[in-house]
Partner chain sequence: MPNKATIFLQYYAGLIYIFLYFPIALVVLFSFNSGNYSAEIQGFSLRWYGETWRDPFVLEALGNSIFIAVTSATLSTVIGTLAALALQNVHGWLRNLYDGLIYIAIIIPGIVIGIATLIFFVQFFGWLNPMLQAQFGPSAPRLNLGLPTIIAAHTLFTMSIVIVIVRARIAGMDRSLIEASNDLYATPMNTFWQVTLPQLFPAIIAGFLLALTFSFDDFIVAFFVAGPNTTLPIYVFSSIRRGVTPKINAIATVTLIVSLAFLFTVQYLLTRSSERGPGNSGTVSSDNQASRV
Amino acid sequence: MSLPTFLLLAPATLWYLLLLVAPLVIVAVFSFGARAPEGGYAPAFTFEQYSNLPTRITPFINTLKLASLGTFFGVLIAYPLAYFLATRATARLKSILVALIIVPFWTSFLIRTYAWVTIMSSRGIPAILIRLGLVNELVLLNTPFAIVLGIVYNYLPLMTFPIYVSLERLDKRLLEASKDLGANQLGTFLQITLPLSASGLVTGSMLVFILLMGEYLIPALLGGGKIFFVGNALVDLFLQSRNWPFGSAVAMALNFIMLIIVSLYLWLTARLSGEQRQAVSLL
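Would you give me the structure of the chain only, in the form predicted on its own?
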């Protein structure tokens, strides 16, 4: 490695080692330790913390289930929106809609989420529907529905833009060729548009899903502490019960799951890219 290359890579490498590798090593060391009598970490080498992981299986199940649901419904909303922006909207309308998607990011994530607490409380939407006589009783807050709604609302822009970019970069001549060959709109979408935008779809899904695996605020506010994610379990273990070794073991298990997900994402992205190049070359 030449000296200029080393000097260019050194700052990024240093930050990588200090902010990612070093904390991960510390957490890994803590996960094999024991809880001190007064709480915290006591030096030891034991697998007891990992053997106790099944006692915290519920937060993992909740996280995987609701993160998957939130990602799924996010795709159902984001893809049509991104498709409209990329293929149907005029330049002026596109600018307005993109601005409207970005505007919520000008407000704190906490404030945006807490607003839904008021909207879904007994004095919000349920009270309006009850007064209109549409329902006799309705509970929205502190339910899985509230958490999924908060996920879709807060993470929709992160899902939309990768899909929009992939659709915007789509060669429109391929769509015209498909129509010239006799394919209808549905056939063109299924055979051309969807496959060639799959990389953006996968990227948006993984971006949202990975962030949701560490989510804490949405289940804490909209779940009312009744539906624990792994992030909530970690806060409880580190700050409440002060069981740092067990919390570290939970964190390492979460990292392992994330490593599997990212590996699958990289494999799927590489495969989709290869299929896209092959499809374009055939056309």
Contents of the next structure:
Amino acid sequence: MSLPTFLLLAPATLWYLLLLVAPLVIVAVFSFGARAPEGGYAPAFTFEQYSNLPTRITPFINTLKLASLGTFFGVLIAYPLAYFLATRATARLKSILVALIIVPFWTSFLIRTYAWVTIMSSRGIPAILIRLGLVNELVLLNTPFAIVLGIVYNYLPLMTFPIYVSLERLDKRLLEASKDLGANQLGTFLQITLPLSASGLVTGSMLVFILLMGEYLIPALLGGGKIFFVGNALVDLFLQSRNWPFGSAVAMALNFIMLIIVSLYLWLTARLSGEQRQAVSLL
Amino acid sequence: MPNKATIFLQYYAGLIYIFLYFPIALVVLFSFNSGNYSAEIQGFSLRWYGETWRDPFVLEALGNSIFIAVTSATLSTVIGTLAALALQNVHGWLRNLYDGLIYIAIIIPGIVIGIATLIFFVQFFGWLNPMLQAQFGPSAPRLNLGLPTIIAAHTLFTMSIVIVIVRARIAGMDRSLIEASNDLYATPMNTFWQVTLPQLFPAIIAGFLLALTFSFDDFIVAFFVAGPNTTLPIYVFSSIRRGVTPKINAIATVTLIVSLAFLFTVQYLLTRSSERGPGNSGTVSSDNQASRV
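Output the form predicted together with the partner chain next; the form predicted on its own has already been displayed.
Next comes the full complex, this chain leading.
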């Protein structure tokens, strides 16, 4: 590396070392430490924090369960939308419609979540439905349903976009070939469109799932602090009870889960791209 | 003549767009409500904007948020642009290492960054403060969590965004102009200032504005490293927890308008630059995509 290159890279390198690498290493070291009597960290080498992890298993289960549900419904809702944008929208409308999907993603996450607090509170949708006589009693806010809805709503842009991109890149000649060979619309969809957009589906789901592993705001605001995610447990451990070594162990467990998801993602995409190449070459 | 599936998909897409925008529209609508209750429209008024503007806590949080956003966006634009330029000349395992760091910084959940930087700064200051005391006596400054730590933590994420956007523009840049400039005996410095930088400028500005938006909207990272300070999102979060007040609607509306204005500027800059130049710098969406995959 030449001197100018080194100098240009120096500030970024410093930032990555001091604010990404070093902090993550410290979290790893802390997770083997002991809790100081006044809170914070006392040097030690013990597996005690890790052996205590089962006491906080509920947030992990909540996170995995509701994140899976949210991702599943996200795919169900996003796919037809992405399919519409890629195959049915006219060229002129398309760019505007795609931009309209992206725009909410770049507005404040906090405000988008807050919007649902009002809508689902007892003065919102429940009040309207009760006045219409459709239900006698309805609680939406502070339920698992509210959390899943919040997840689907907030992550819909991130889910839709990769699926849209994969559908957009799909070679339209394959669809015509399938039609010419006598397949009906459903057959074409199941045998050509869906397999060839699988990479987008996987990318969207994995992105959403990984970000959900660290979710804090949605359960805090829409779950009313009753349903804890790992993120809420971490805030509690670091900012309230100040049990840093145990918090670090929880954070390490979270990092480990994310590492598994990313590896799974890389393995799946490698397999998918291989299969796609095969499928296309067969045709 | 569109078939049934197409018609169904059109209605479906329409519903999804309503689903996406209805909650946001409701917040904006209620910000102009004159009543106290945030779920019933009682009349149009700017009352809550006025009350918000006179609230010293809101103003303090707003001031902090603006200061943090401008400083971290400036830092990340400079650092990120320099790094993107340098990374052109880095290859092999070192390049993979940097790519890895950039993508980790972007994809890692904010809460992990928040925790890690919190621990880091507390440890670092715990080690540095006694040394400062020993060196300069009791009057030495005591370093603590505050606005600078938020800026440092935001810059980690935002400079990575800037690197990705500027690098995409470098990849789409017209190299023949640089070669022409060199052939015409311009010094490397002159070529940089007169040829390279003007071509990169739209991407740099776009990166700056995205960094500004991100930093201004961030809650979770600031929540961990803010110490005793508040930012606007921290203020909004704690007000929601205390019970919804109509002031939040007014703050939310202003925040939304500012973010949207930045976003449209970014989109305009990136599409215009890609139309002018032969290369394609990509739109916000595709850059965002590239950065997250």
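Numbering follows the first chain given and starts at 1. Think of the rigid core as the biggest set of C-alphas that the two forms share within 1.5 Å after superposition. A quick note: this is a predicted structure, and the numbers were derived from the prediction, not measured.
**Student:** Tell me, please, whether between the two forms the C-alpha of T13 is shifted by 2 Å or more, with the rigid core used for superposition.
**Tutor:** Yes: T13 shifts by at least 2 Å between the two forms.
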